[in-house]
Amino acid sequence: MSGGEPTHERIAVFGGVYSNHLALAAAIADARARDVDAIFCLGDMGAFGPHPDKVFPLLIENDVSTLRGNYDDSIARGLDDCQCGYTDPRDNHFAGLSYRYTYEKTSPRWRDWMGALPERRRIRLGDRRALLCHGSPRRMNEFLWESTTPDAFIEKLCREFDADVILCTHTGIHWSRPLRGGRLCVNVGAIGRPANDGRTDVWYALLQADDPLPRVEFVPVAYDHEALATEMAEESLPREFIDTILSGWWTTCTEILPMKERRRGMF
């Protein structure tokens, strides 16, 4: 890793804010009240919830360092789909009706803004080159799940691009794992819809620089998840959008998963 990297000792990090501008909101405030010296996205600003173009503002007016997920790049880039790597016909209806819905509500501005984002970002955590991406270094929509992805995978992913630290997001599903030779896997989760977990609560990863590995604590963050609803139906959004917002239960996009995070939902 070449030198030159901002070096921050605590941190929190997010994914997936998927238009939820309520969450977004709260998370901001929950991290600042923890004393962060940085916050972080790494992508995926649209989907699912309602009115895209609330979320940007907020990023930016929190000096919020934010990365180009899939969707962003989808989006800035006029692309026929997400690029969201679903292979199942129901995820795939449900991905395009809410990438059709999220593009159509993104203004040209907030497009060309997220066009012009990085894909991957360097830092230094204490001593720890840290690596934050979308879904892996190697590729944008790539899925780390934590019970499939083998240790070997993502130790060979630290060596091929120079990091001590790999933070991630894309699965939607918050997770970590200490790695041999003083490395760290982070999945930061998303907060712009539950973990699949029955809570209402979404989910940020807050790291704190130590030796030999930072402290990672998974945050859950309270927000008025019953007004997003009401905006989401306003907005004439999939009932299965809703239901989720409002039971803490996936009700699309279940297909991708293990078998293992898939036991742990109700369908």
The other form holds:
Amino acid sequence: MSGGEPTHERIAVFGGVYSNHLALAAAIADARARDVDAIFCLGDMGAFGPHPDKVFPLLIENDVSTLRGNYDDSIARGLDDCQCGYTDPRDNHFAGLSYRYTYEKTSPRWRDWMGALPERRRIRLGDRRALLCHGSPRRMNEFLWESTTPDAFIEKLCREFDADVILCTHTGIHWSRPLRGGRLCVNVGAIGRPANDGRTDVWYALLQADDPLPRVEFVPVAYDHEALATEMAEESLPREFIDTILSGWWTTCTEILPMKERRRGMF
Amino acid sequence: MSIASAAARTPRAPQVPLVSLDYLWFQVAGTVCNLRCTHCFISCAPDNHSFWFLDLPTVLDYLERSRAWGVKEYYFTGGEPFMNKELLPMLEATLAVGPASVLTNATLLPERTVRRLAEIEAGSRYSLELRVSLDGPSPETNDPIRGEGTFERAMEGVGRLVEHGFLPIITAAQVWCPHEDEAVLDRFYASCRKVRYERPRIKILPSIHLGREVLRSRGYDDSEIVTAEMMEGHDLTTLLCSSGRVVTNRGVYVCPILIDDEGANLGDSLEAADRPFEIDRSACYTCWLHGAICTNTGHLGGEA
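Return the structure block for the form predicted in complex with the partner chain; the form predicted on its own was the one displayed.
Whole complex next, starting from this chain.
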């Protein structure tokens, strides 16, 4: 492998901003206070929360290297839906509400900006080759859940995409797994919505280069979730979304959860 | 669509390669089932022995070989998988390497079996999904298709699974009119609550017009075929044949729908079955229309 990729020692990585500009600002401040040398966002800037345009200046002003997620891809291209593949009528109802709101409230200049973002990014974390992506390296909207992602499947992705470390998001629930042979898969979770764990905090991942594998720490971020709930109510976003922000439990779009992850939640 | 049949007979039907072996299916009960559902597309029944049970060493061997392919999910089907006396050790071995799903009619789930399933599930980091087939939300709607008393027996099974911490996926073939979906779903939810299943997961599937279903409703007509034009711009990874194979006691077939079609037998190993398949069968049209409906994430009208 030739070089060329930027090398980092300590990075913060998050995904799933979902228009939660208050959590985004809090997560960036938290990461800066931990002396990271770069911050990465793995995509899905919109959905769920209020005032989607508020997140983009925060990302740019704070030099966050950002990828295009499926939501961003849909909004940028003006597709009919978010490409999450919901089929349950209730989930589709709420996903549709959220998508239409976000599409209408996202300025054309930010749609264009999202459309020009890369889908993947390669860096070095110490001497390990890391591939950053949204869903999976092979598919932007593929879900990598902890309970349905076998070691052998991760190893295949690492082989096919020439990577030691895979960093992804898309599911909204964080997990990591070291593998034999110096490989590592980290789903960095989401900072826009709680992790369906009954806590109002949101989560990002801190990675420190190390031998033989980078060290991973998931960092909970407390933010003014009540202020966000107020903004959401003012924007007439669904009560169900606000309940999630205030309770930490997912109330909608649960059909995609595998059994183990679904069972940990309330709904 | 009137010219589709003519188009289909010109040059060749589309070829679909195995892009990635994500889904490995085991036809663990062959075509042997304790029920004789009137819509079964491979006509399973107690006396249908055209495919026989897989044994544990065969499944273990394929599991071991499947690691090199990076398989993402394993599925167990039949017939009725719980008729295979080695199913539980098969699941335990599978859950050591990846997530497993069992497609069952839930009528053969005594307490000791469910208790053991729960132990196996608790011992793995991977999900064990139980997909319970029901074709109506009541005995009046379900039993004419699946057999007398099957609704009550299946719901007992569902209740027992729920009691042991499972969240079974109720899988129903759409044997009603599509405009009734919402009402039928509501009735399914109500029936589930009666067995204390408070947050039911329900998956609606289209009919596959093969096997016994041809007699119950209809077969495919000549226009229901996938042409080269229909594949232009179509994401072929939505077709199960691009991402799955099914192991039977008679070899590896292209998908679980087509095992009655000897032309869909691709050989005696995963390596032999790693070749393109010509999707010129009528049932391929259903898969083209609705996506890889057989997997847990595929639903009627959904994008797989």
